[in-house]
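One chain comes next, on its own, written out as structure tokens in the form predicted alone.
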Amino acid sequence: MLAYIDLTQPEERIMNQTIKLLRGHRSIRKFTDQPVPQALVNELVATGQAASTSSFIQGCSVVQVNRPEDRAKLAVWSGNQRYVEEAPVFLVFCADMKRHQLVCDMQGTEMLSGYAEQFITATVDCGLFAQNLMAAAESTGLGGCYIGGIRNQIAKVAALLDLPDLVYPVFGMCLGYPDQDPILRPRLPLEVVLKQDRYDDSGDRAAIADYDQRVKAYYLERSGGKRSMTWSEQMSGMLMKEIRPHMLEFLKKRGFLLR
């Protein structure tokens, strides 16, 4: 069995600056008032574009939301996450197959849309794009967090941003200079995630039980003793409830997942 790797003990691993940066990722939800230059935002988006893209499809578009009144709405729709309104920069990452319809028209052909594979590739492109961007941002001293909560009221978000059919908002991202220094959140043991040749979960129950205690200790430390929860408790509580059941119908109306 592979040994658990403690993220807080970098001396136990072969470590370079890139690995150290990526392994040190934390969600930042409190920011200073220092503005982020637009030139830096532009550079970060260009770095996001450099991520891998399935079949060169480049299926991600980014909407930078600047208007305070729009930010206020997005904060409420995301579940009253006020840092959506307060962060110096807020980006919305959109899976975009609209431009592909355009280029087919430019070539005098008709695009066959609505395939599940197109939905998957455009959505994955957004994840890769955003992760590149976040890592680049952290390398410059910025911090941030992803906002999946924009899917709570996804139709309202799409209308606010004037998103056409074949485009949907996947998640948002807050960026700014950190005004907090949270501790690292422990990840699952490596042996639970990394399988060799076949999917074998025979040891996962014991490994997760041990991991649960580390997560519980993390929450106790982060909350000053006010929160005590294991990862299993957190996940089981979340997954016994409906999760955004409106998403499928919304995506179909947008021209996704039709076949």
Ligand SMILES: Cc1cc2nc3c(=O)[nH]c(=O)nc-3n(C[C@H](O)[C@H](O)[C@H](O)COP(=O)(O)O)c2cc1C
Given for the second form:
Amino acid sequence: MLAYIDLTQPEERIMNQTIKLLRGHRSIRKFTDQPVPQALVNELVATGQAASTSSFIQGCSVVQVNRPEDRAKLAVWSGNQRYVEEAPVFLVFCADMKRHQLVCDMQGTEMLSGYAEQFITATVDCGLFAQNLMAAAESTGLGGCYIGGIRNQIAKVAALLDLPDLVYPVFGMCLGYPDQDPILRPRLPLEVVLKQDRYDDSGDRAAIADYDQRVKAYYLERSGGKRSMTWSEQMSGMLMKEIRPHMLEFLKKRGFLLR
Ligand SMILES: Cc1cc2nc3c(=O)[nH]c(=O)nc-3n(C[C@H](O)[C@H](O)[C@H](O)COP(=O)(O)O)c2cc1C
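Moving on from the form predicted alone, kindly provide the form predicted together with the ligand as a structure.
Whole complex next, starting from this chain.
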């Protein structure tokens, strides 16, 4: 039997510290000058490593980018995202099947690479690793923001970081002590994302219309009345444009998604 959580009841019963921390997440894009000790970064990365990993492949490598001139380039390539340059810590999470080639070589076998399945597992590993790391960072008072913008110029990023074939940069992450306290960005209603037994979206239109109004109110509050947009407007506007059409060719060149 599933123990469903009755959302009409106060949720305090299940609000332990971990859940409170996760539910309090919001991206941080402005940081104080307070440095983040390298020992803490190391611990956070080790905590990322503790995440589940598909078939134990451990398909994520992290490049910590420290040099100001490299940060400046990454900030521009990401679409002029200043915080990429300014954040005390910037990490690039890379899906990595290269070391598997190495171990196969060490075992005297030949790795069959290029499978879409390997791309999925290494990419998922990066997501799990990074989110473990993000949650751990937030538990220590740090804040952060993922940076998918590095994929705008993915070939330049890969060249800058000397990434070999079978390694690709999935996203970056800014970390530092928050110098802002943004309000939470409302998520979709639970009934839209949690389906029971079958995928039934018959209630989604009405639920999303309602959610749209909450997102609109969020943007109005966050922007001091300057910006007003629903989630549907944001998504439809975004999804009518091409999105990084260079990705497939880049990934194929790097040995991913060949079969
Ligand atoms: C993989 C990934 C890539 C992202 N890339 C960017 C980015 O390039 N720039 C940015 O400002 N935010 C980026 N974000 C942050 C999202 O915009 C943010 O998580 C989302 O709007 C929800 O807001 P919240 O994190 O404050 O709850 C990214 C998030 C993820 C998960």
